[in-house]
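Next up: just one chain, as structure tokens, the form predicted alone.
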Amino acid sequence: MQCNFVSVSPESDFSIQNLPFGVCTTSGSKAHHVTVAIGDYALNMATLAKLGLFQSIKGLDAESVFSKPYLNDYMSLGRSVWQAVRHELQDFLSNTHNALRSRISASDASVVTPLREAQMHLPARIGDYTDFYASREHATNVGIMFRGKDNALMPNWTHLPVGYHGRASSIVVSGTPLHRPNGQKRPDQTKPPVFGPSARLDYELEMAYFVGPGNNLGTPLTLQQAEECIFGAVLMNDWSARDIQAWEYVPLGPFLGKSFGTTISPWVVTMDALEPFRVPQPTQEPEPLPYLCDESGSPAGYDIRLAVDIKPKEGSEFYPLSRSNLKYMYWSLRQQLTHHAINGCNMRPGDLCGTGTISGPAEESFGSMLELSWSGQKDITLGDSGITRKFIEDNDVIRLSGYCQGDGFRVGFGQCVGEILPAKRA
């Protein structure tokens, strides 16, 4: 299928096979509204709805849903509606005989806006946020650093998707700068803690997924139901102040070391767009308990190529840090969501779940500076610039990107970018 409404490069993240959703404002529309990316352009979904593109879809009040400043209402409608909207969009963009094509051109500013002119915002009102710890390679690396090789993984890790309940208030959209956090640290283990800016600030290469319809309080989700509840995925940098976290996390886990900020990419790539890129997840040993044991026959992993680059304060270009892939994730997205709801926890449209740091088996695939520098024991060399890092310094910029490669097209996520500014005085 090819888009003939606008030109789309084979290297574009936003092919007709993708059609990710977001929320934006433009010079012609200051109100936040739902948009879909195609090539170098953003489609105004509210305008398309007013013109009648989605009028045949049952259960969808398109003008109302797509005029909202968030995607929650659309996420709540479920997969049959999502797939019907996807079909109508693809037909409009590829079929010159589509009924609306004679009434709309690519030069119509009320429908089409160049992406460079669109200001992107958080795609949803995020009610709750949960972060998992689902990469075996990452958990093993961190465990070796802090507990030794023989006790790298805690006894529960291979039996359930470990997670912690975070906060949604400090999740920001790509391009939003964050200040280095202050907090308690204990750099000298023989002395009392000290207060001040984090000296071991790190990124975490993650992905995250938005919940759609969810479940009622007290009603668990099966693996199949959980998969039907996932609307789509974004890139996520779950920044981490390693020194603050190391001092505070016992016995209840991350707090100030994580809650100062999390950055997500603005475009939500739907699970239908990711469907062709399913791959088997890593073998799980021991076999999970029955509620997590996936016998559907449908591969639960996704082949999504991920990259992290840094633009150091001393330079003007980006240098590679990590090259990883979601396919390394030990616990699948549907296993994570099933476990989250198995106790009856009610998931709601717009809730966000992070995968945890995604690391692979090779050093270049490690998803954090903590691993790349092995807790600060060695330098990370940035290309041939002569610049090195152990952790992030003030005014460094971190960029995450990711895509799936098809035959002559990509399904990509755009970018997730953030700059670390100096700490504010407490």
Given for the second form:
There are 2 protein chains.
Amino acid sequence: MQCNFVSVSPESDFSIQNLPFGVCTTSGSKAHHVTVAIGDYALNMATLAKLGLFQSIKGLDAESVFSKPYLNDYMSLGRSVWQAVRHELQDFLSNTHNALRSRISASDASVVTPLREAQMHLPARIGDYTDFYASREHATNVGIMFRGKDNALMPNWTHLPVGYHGRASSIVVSGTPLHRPNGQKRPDQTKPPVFGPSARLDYELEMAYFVGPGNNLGTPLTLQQAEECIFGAVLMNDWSARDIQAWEYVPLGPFLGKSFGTTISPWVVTMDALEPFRVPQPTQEPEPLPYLCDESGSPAGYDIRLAVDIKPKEGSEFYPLSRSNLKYMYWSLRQQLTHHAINGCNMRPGDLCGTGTISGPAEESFGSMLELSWSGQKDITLGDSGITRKFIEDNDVIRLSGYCQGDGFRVGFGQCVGEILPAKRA
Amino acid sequence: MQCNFVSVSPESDFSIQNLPFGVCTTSGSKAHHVTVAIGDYALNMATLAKLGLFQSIKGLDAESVFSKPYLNDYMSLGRSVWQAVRHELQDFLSNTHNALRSRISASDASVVTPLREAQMHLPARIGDYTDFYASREHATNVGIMFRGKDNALMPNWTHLPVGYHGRASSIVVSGTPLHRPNGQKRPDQTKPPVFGPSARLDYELEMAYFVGPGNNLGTPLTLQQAEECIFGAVLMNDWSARDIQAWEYVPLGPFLGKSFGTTISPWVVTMDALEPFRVPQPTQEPEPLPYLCDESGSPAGYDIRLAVDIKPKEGSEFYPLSRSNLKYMYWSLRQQLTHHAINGCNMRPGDLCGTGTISGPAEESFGSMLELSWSGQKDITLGDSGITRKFIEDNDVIRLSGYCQGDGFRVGFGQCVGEILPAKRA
Ligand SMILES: [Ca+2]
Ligand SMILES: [Ca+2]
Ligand SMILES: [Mg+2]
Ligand SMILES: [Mg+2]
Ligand code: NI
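Would you mind giving the form predicted together with another copy of the chain, to go alongside the form predicted alone above?
First the chain shown before, then all remaining chains and molecules of the complex.
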């Protein structure tokens, strides 16, 4: 399928096969509204709805839902509505005989805005945010550093997707700078803790997915239901202050080492767009308990190429840090969500679940500086610039990106960017 | 001060000195709206606003704010508005010359509803929910059971208020029954984990406080600012499935062992009402780092008498389980909130923070069955009924209550009640 409404380069993240959803404001539409990306443009979904593009879709009040300043209402509608909207959009963008095409030109500013002129916002009001820990390579690397090689993976790790609740209020959209956090840390184990800016500030390469319809309190989800629940995915940088985290996290888990900010990319790539990129997940041994045992159905993994790059404060260009892939993830998205709801915990539209740091087997695939510098024991060299890092320094910019490669097109996620500003004086 | 609008018994939780806020529906007002309790009655704040009771208060659009189905907007307004509203209400209830008194009688159903006819709802939309672990006695008891007497308190515990993020979606209001959760547990450490209903279901006696105005991302709170931020407090039962929790919680903390449900009482007792019941907090040794060092200002503790009772499935009356007091709490509410925001984490109106289980030095003050039955090693006897418990059984009802005793009046919290229903078949 080809877009013939605007031109889309084969290297664009936002092909007609993608059509990711976001929330934006533009100079012409100052109210937050729902948008879909195509090529270098943002489509105004509220205007398209007013023009009647989605009028035949049952169960969708498109004018109302796409005029909202968040995607939660749209996420709540479920897969059959999402697929019908995708179908109408693809027809509009590819079929010159589409009923609406004669009435709209690509230069119509009420419908089409160049991406560089669209201000992107958080795509949803995130009720609850959960972060998993589902890459075996990442959990093993961290485990070796903290507990030694023989006790790297905790006994529960291969039996369930370990996860924890994160802070929803401090999730920000790509481009939002964050201050280096202050906090308690204990650099010298023979002395009391001290207060000050984190000296071991890190990124974590993650993806995160938004829940759609969800479930009622007390009613778990099957693997099949969990899969149907997931609306789409974004890139996520789970910024981590390793020194604060190391001191605080026993016995109740990460808290202030994470909650100073978490950055997500603005475009939510739908699971329907990711469908062609399914691959088998890694073999699971031991076999999980029956509620997590994924024997039938479509492969549960996704082949999504992921990259992290850094623009160091000394430089003006980006250098590679990590090159990974979502396919390395041991526990699949639907296993994570099924486990999350097995106790009856209710998921709501707009809830966000992170996969955990996505590390693969090769060193270049490690998804954090903690792993790349092996807890600060060695330098990470940035290309041939002569610049090195162990952790993030003030005014460094970290950029996550990712895409699936189709035959002549991409389904991409855009970017998840953040600069670390110096700590404020407390 | 005496209420002369309706009669209030000296044993009532809801004296004119209290005036707690909630959200209710009644047969005459089916839309959720803000209410204040006095004696055995619920006042319709939306109607009182329409009648002009709050019209002189600057910065308050009372008709709008009290017609909302949640307290978040009111919580966001800050202490000077809260105090002005409290003043107007106390004048209306105590002063027969109050301008509005001649126009309203206590039998006016648009203003006054008997409490038993008011359906109470969650008082706020809870954006983020955090649970602390701030009772030294509780942390020590749990530590002894899990790690032995010599390693009971972790090294960080006396330096910072340990806390973790909890699940906001599954917080329910008093009276909502919950199903016993299913999940993974590993009762036999020599065998793999098994799946099934929790066999070690527990309550936790806690209080929780709602954040008012909050802070912007990146801007910490001082102790003084944190204190100003807190709107009021409720009772909280942090239901806990100990077997699920024990298996899952390493290394990232409690997750499904808690997220199946958390119950709070419906009436938010304001910090202004609790003001006369301040007491010094326990001595802190070692002295906390400067940002947590509470040397000046009002005492940081509160003398709030707390009780947990059980109505076992075999019986028709309640028997005592725990008798505790908020004054035992090692880390004060303002220390908890200051620590929470020290990394720049933003607090939003309606965020909820739990204190952690409130245990005191005496055995009868232990705030959980885990402690009372010493991890199931001994029976808890229920009065002289001959009934015993180690953990909660199906169809048991757990009831939390609490109050401050004034001179001839009480400032009380009402009840936080929940019945555990049998597990659903997964
Ligand atoms: Ca993470
Ligand atoms: Ca607790
Ligand atoms: Mg984070
Ligand atoms: Mg709970
Ligand atoms: Ni068609």
